[in-house]
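The chain below stands alone, shown as structure tokens; this is the form predicted alone.
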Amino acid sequence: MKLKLDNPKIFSEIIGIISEMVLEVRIKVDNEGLSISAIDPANVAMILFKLPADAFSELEVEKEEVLGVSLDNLKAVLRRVKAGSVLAMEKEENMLKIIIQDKIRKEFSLALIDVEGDEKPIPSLNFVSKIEMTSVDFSEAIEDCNVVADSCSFVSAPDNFVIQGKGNLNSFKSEFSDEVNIQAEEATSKYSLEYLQKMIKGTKLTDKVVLNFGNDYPLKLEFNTPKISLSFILAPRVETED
């Protein structure tokens, strides 16, 4: 297996919001490209991240292979990415090489790991609301709810989209109208603001986000360009009574 990127800035910026929920990670590499799925510890938050074969320059597997890895290794190795830098990676037995290719040729070896736990698979989801906005104004939205929450509500109607937080003392509100693409019923879901806090990180990699929920329903976050794709499923917070 032999793999290479020209542009590597945006896989590196992936894999650093993908390591904010999980540890370690199975990367698949086959014919169609990169792909991985995790679930938090928590088991609260799904991560799909998918990388097509044509946003590499060369992608050489014989099979699909799976790659054992920790992100926190992983990660590290990408921060020495720079602008104008070529990555390449390749499977050696038990190893991941590494090879960053800029004015000097770097070469790292990981050591691939056996990822606990079995992979789960995607969840099938009906959605009755879809809203696309931009990333920017969706990011806003839930830096201002965490001023005055923990958590945070959206509530879509035919023609309206609202996301509010309401704590102990203290409420935001934010509506959206003609700012947004609504195609929704009426629903309302609560969703835990630590986790949308680290999922809005993928708002850097795009100018538009899509959310899909439903009522007191999971929600599917999808940040995605022709050469990506990023996705996050999360379950709703079902308030319970004593």
Given for the second form:
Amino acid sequence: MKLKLDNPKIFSEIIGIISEMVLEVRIKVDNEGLSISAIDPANVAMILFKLPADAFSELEVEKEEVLGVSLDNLKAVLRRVKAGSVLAMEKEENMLKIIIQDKIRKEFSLALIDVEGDEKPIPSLNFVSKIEMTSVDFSEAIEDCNVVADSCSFVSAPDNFVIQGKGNLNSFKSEFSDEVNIQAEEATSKYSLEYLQKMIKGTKLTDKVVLNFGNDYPLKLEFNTPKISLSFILAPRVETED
Amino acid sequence: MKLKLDNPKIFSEIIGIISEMVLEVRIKVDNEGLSISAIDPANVAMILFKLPADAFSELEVEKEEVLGVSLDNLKAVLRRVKAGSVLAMEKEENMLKIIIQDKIRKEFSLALIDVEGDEKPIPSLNFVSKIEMTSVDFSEAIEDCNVVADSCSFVSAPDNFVIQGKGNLNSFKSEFSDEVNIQAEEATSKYSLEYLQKMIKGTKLTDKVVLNFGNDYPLKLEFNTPKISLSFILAPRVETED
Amino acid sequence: MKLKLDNPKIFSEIIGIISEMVLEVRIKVDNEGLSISAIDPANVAMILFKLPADAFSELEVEKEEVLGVSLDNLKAVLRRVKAGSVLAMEKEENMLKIIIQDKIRKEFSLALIDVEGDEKPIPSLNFVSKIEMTSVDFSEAIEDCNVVADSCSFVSAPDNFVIQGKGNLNSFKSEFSDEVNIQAEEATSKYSLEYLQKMIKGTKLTDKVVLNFGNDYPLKLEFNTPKISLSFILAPRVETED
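Switch from the form predicted alone to the form predicted in complex with another copy of the chain and give that structure.
Complete assembly follows, chain above in first position.
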């Protein structure tokens, strides 16, 4: 297996984002490209990442390869990538060779590991509400909620979308109508801000984000560019209070 | 009660400065504007802040309102202010509604609280020395003293002003004559650098600072702009060692 | 003793670098300039620093002076130096007077101290390999090694130079041939990355670094400019494992 990326900076950033939620992942490489699907240790969030074949300047793979890696190690290596670096990855026995070619050629070898636990299937979900908004507005609203609370509710109606947070004493509310693209029914669901704050780092990738959710239902957050697809599925916080 | 500020960034910064010395304050709002007077828990420093009516683009108040707020919460909300934001505040029952209007409208509600302790009157002080100098020179000298000591002495004479610090081993001294405006008699007083370092953050507001003090006497530090008045009164450190 | 430096910023940075390895030093001043030679408390690294007479705009010294100083204190004072400051130092009894002249004159007095331990002579070393390379390439390679290991090996041959690191699981290797100036025999030696990371801060001084080493032999790292000479001698890590 051999692959080459001409602009590895974004790949490096995505690995950094994922590494805040999971410690180890299986990276799959086949003729269609590279993909990661992983669940955080608390079973609250799922990460889905795809880099298609045409994102690579070189992609040689005979059969599907599954590379178990420690994300802390991989992240530390990928941080050494600079603007203008070319990144190559090769599997050699139980090692992943990572070559960063700048003016100087840097060659890292990472031990491949056995990732514990079975791979979870991607759940089949039916969302009643889909909101498309700018990444900036979304990540601002998450930060605003975080000032007053540790969870955040998304409230949709056919022509309206509200992000709000309620702490013990203080609260926040922001209403979106013209600024967002709404295909929604009435639905309310609450999510952990701890996770959302990690996920909004995906706003670096693209200036649009798509939110899919339902009533007390999982959220699917999508950050897509023509070449990259990064999504998060987050379980709702369903509480018995009021 | 309703008020509106078109350039709330400086208000946000002042609340940040005050929050380093006190946890809770009473904010008074009346037809003359908004004011805060507070004493730090150790009873060493007093903070006096006034934002007059003409600093507001809107100020509606029937009778004097006293708003007890937690500064940590208020500071966290005001940090969400951006260049170009408009800030509105309204009292609604026992809540303070804070609306930050950017491209998006953000609405925060903060619980009003009962601030413990009686309000202290502003002491009547007679200073023998008044020094006007640039904010930069003053804050530099405080930082310089901090390199060698934990307190700082101001020494004035009719034509001379010295800032000096003496630690156990090392010392610092800076003399000002032409660079400052002096109306002074001979006086020496020593103050805590821990407090002065918090107070010099007021130098963000204006490029001039006025120091008023006497012999082993409180210091009054004034940072004034045409629209804002921020002062600190700091008790002297009177020691029996020579 | 009196001396004056017109561009003290670099002197300030060098004292900062040295202060990460030793707490107290003897600064020698004579007609030839200022010099420091010091050994770190673990006896693993030696620092050699020289500022020749012509680096000073003023240098008055009757006999050799040896100034024992705490580097933490000296570093804190020198951090107060700004672009454009002029630095003067005078010995007055058991104090070192440091005057920083900006728009304002700042006068610090530091207590001179007795530095413990005898002065160690500079060891006489015979290196078989000498590599000259850019500071950037060298410090990058050290940072790369640090991603996977806590030590770093230098491997030279007459036409080749390799920097590599091996951790328990992961490894790194970078090969230099055209990019460096090599006068070397076959030699391999391993050094602590903890120390090398402190030493590469010397790359601020100059864009070239010279590495001198041998087989399981000390390293001498040289950062030289026309007016400044800063070198480090670092003991090798000789291990019995293969």
